[in-house]
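So this first bit is one chain, no partners, the form predicted on its own, shown in structure tokens.
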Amino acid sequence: MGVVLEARDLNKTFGAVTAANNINVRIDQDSVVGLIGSNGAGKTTFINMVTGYLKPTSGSIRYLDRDITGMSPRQITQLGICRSFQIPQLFGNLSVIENLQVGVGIASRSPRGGPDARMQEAHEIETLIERFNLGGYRHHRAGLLPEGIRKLLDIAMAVAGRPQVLLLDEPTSGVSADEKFRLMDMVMSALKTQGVTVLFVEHDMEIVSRYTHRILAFYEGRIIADGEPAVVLRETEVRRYVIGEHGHSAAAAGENNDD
């Protein structure tokens, strides 16, 4: 298994705060990774930077060995890292199919216009719907659906984009305790069928602990944990700091962290 991405000692800073903290990671092909951290420890930080969002302080980022330090969102877009949002960025007043014919349209490799390209782009925005579960949603205005499924039309809009890496950011805030695992469930079985390395900013715990290989626990800046859940969940760094316990009466490594 290859690396796809790698930080090396990125840094960040505005003014005398330190955002990023000599940061060096390597992530493998096809792996999901979960970054966890209260807010402000710097995991949307992080995110930002490798999707072009922020010029790092110094330090370098590096896609499938391709220097990448700096380059413009759209420019690190077409080479194949995507990303969603907190917020989901979305056209309101469009359907979700014309939300969809629009990412799918500026990702088009080929000139439009022409019978093949239409047939070609057509056949993507169904096979979206059909993996997202939004054929009941095809027709309604993006600024009026339920926050579930504006989260899962801003993800399949990322996906569009066609990425060899996708970053989620808290692909589940606003969504209800039981609609999480059904999201979270749908999301990861599209993108396993596209072998798409995943890394996703959570901070509920569950959903970290059921859906990835590793975590990047994330302090001050800097990766103070880096492992598998079961192990990183237990360390003390981020029981203290990432999860929140103190003392005897402190939680279950498991439960949400509410920041």
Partner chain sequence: MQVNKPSQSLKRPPAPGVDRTTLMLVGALVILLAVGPILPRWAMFMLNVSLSWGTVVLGMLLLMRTGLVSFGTGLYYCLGAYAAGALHHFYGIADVAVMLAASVAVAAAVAVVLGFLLAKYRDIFFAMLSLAFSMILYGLLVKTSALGSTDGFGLSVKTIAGFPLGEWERNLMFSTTVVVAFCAALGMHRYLSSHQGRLASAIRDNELRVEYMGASVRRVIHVNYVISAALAGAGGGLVGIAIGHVDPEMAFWTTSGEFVFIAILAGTGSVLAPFLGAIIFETVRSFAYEYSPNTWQLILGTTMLLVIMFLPGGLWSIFTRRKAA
The other form holds:
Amino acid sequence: MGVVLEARDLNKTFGAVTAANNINVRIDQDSVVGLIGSNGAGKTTFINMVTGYLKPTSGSIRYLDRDITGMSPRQITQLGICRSFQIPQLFGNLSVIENLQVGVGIASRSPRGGPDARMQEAHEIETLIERFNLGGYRHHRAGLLPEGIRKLLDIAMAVAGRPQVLLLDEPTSGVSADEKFRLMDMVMSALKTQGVTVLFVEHDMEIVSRYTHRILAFYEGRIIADGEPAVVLRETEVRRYVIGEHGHSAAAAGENNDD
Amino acid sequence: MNQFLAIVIDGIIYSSWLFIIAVGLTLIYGVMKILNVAHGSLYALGAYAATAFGGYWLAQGYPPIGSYGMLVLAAVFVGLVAGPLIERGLLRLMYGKDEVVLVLVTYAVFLILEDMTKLAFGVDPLSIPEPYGLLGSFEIGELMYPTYSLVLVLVSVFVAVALALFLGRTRHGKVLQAVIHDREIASAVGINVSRVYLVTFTAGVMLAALGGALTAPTISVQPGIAAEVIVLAFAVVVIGGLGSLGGAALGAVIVGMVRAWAVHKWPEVELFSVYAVMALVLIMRPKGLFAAPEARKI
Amino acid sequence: MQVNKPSQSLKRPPAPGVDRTTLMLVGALVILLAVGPILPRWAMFMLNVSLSWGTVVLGMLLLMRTGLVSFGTGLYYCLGAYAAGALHHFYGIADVAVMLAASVAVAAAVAVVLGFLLAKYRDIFFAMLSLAFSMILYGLLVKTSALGSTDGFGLSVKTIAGFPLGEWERNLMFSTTVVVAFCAALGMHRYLSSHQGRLASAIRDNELRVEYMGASVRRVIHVNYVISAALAGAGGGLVGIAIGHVDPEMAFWTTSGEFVFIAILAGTGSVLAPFLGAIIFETVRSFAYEYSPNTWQLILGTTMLLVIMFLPGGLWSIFTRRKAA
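Next up, the form predicted in complex with the partner chain, please; the one we just looked at was the form predicted on its own.
Once more the chain from above appears, this time first in line as the rest of the complex follows.
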């Protein structure tokens, strides 16, 4: 198992606020990693830096054997790092199928698409619709879908980009408690066969412990714990600062905008 | 040296005029986020109203000095009538729409006002030269200037200082700045945004009309002046940064000086130069010289 | 081979070329070419200008689908007209095909350069910068005595692709406009239903997602901008030839405003809409000029407000509304 993604001495400051404080982490190929932490702990900042939305103040990010620090979101996506968003980023006036047509269309025209990719487009769209159970919404306008479905479509769009590394920013936020597991099952089974490395931000500790191999716990821009879920979730610091046993509930706070 | 002086003085006069015609536009944009294409028509209405009010005054044989008061009265009248009418009757139905859609809405208002002006005042050129002629001229070195230009400069400085004091020193001005800064927070803390809009728009219209009324004595007032003025006003506010009052002043000075320079040194590029500067500033600073930073989206 | 057939239909979107819009376009082409010769002179001229304007607005439709409204289309419209005119004015070239090729080429070439700048701009800033560029051209032309300053200059045509127009000039010019408009509309229709065309709508809705799928928003906008400029150039060339005169007014912002008006009136729902909008616009204008010259803009403005308030999709949405419901 090789290292697919590596952050070295990553720092990000906004004026006086430190959103990332000396982050060092290596992510193994094919692993599923959970990012936890209370509001403003630096999870989304980390994802935003990896995907090029934010430029780190210092430090570097490597993907496979390339330095991707400071590349644009487009370049990074073209290399195979795709993401979903806390607030779904869809084409609101287009139907579900058109959204996927655009997504798959772009991916299959990229250099990574391969010579036959364009012939496979329609097939790929159908597969995505099936895997994410979007069949009933095929011709509905994305802007008018219920929140849970928008979330699914947003993730399906990220998957349509044929990722090597997939970053999901709070995939289950805005989804009702009993739907969360169904959604995660769907996402994980959609990715199972493809050998994709997944990083996702999550506030629900039950979900994190069930679906991940590894947890990174963020607090004030630092990673305060890193390891197997069972171990990390037992650590005192994590229990205090992330799960919030001695203070306010981080899970509840997470309903608002992160970071 | 003489020519340099002439350029500077012409530039100051032209800048003052530009500031008066543009400041209302930037005020309305700053508060309401509406780029008002009809601003030029309101300028034209002010000019027409000035010929009517001033003409009436002089025809009655009242002392000509009072015609200056009539110019101002014309502007106030246009502001108080057209401002609330357009804001309450039309724009209020459009709030929340896209900025570009609002541009189209005011473009429609521009078209409507063009013809309403023609219907009300006819298509023949009108004039009210008395306030201009009355003051005579003065000399700087060997150069002669109409004293009326001095009035324009003084009015422009007065408007600028009054607005700056109003915004910086008074309670109402601070309320306005709160709305400019963040509409939602402003209404959350109990500011009556709807009323602020009404007052702002009326004030903006009044300033446009004042520009027209003060210009009326120096030009022949006829159809087409609205379309010419609005693009100049756009150039001024876009250069300075939409919604910034300081920006409008800076934009006016830049455009005024560039044009004065062109008129003296290279008359062929006079009109071209204004828009070339506008394009150049937009290219270097896409949101104008005084622009607010943008917030994070995700 | 035969085994593959059923899935083939699943894999490929329905081939553009036989859908309803195409049929309507071909129908319009046939009808216009057939009735052309029997139309009265004024009607033929009006239709000629309308179709030329429709071609310009077709380019605006593409930009509007991409989420951009230009208040400076007059730049390319005027460039196209002057390019055609200049060939005649300076070189004595009077061939329609050569002139139109020049119109398109000059407009597209300028758009390629300016596109690098404009592709970075959105919303009112796009509108303002495009306005500034068209006013720059206006300012230049007004003071260029070699090009007739404010009066512009006249032009005339003698041949089309080497073939003499002779006494058939009016008919042949009309047919040329019809064919150019048809090709533009059909090409645009196919472009819009391609991947590249869908990207336009995607950009209007959410640029961030487009970049995060790995496509370049700026490149798409740049390409669409050049296409729209080329169409404006063609329209300008056609109008210049039809009227036999060009002047700087073509670059003034009010000309661009009229194109915006037609685009809003017609809506962006179909490639046929701009032509329908232009025909309505020209017809109303011709009659208004005749009977009530001082209420023409009043009608325009009021119509525009009504369309914005009650028909945000433009007139075309009346036809498609039933389907959507």
